[in-house]
Partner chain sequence: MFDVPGWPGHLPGQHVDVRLTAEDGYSVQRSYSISSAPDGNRVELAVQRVVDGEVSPYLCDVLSVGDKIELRGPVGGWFVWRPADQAPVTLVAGGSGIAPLMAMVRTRASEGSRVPFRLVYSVRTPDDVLFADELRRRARDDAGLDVRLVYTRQTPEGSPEPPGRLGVATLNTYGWPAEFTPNCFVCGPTGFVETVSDILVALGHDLRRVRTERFG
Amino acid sequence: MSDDHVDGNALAGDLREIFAVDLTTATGRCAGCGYRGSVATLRVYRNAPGLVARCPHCEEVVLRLVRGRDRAWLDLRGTVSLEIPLPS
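Taking the sequence provided, give its structure as one chain in the form predicted on its own.
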């Protein structure tokens, strides 16, 4: 392995820019069936400890979001990729 790396703090600026946009317009791809569609098309269920978003095509869980008093947990395990439009 090479030593020409920095720690994850180098991602701070880019991640702040990305997550400061409306993610409902982002296009995701389901890990279960490959369906591509905007986050807004997901089926969101609220009767869990957090929000659970399922693919509208195959019903696989694509995203989980749990909020606490001072933090949030985002699980994108069911998402192969998320294409996020950035402001010009």
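So that the term is clear: the rigid core is the largest set of C-alpha atoms that superpose within 1.5 Å between two forms. Positions refer to the first chain, counted from 1. What you see is a predicted model, and the numbers here were worked out from it, not measured in a lab. What changes on going to the form predicted in complex with the partner chain:
- Ile18 is among the residues whose C-alpha shifts by 2 Å or more between the two forms once the rigid core is aligned.
Please supply the corresponding structure for the form predicted in complex with the partner chain (the preceding block corresponds to the form predicted on its own).
Next up is only this chain, free of partner chains and other molecules.
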């Protein structure tokens, strides 16, 4: 698989399998530098074990998703908060 990163938007399918709403349009805040932006704007690297999403501003890891056959691990240590739009 390509070494080049893709956009957080590419996480949409895997996150949608876990959450009831589209998480890529949520606004996240980076624990490293305070950057606020849509999850879709993160830089996603796919060559690490699982998917690693880094802050486009400070490059710190803000989200990590590892999938196994029957479970997924979501590591959000690098995220202060997520503001998630809900269908009204």
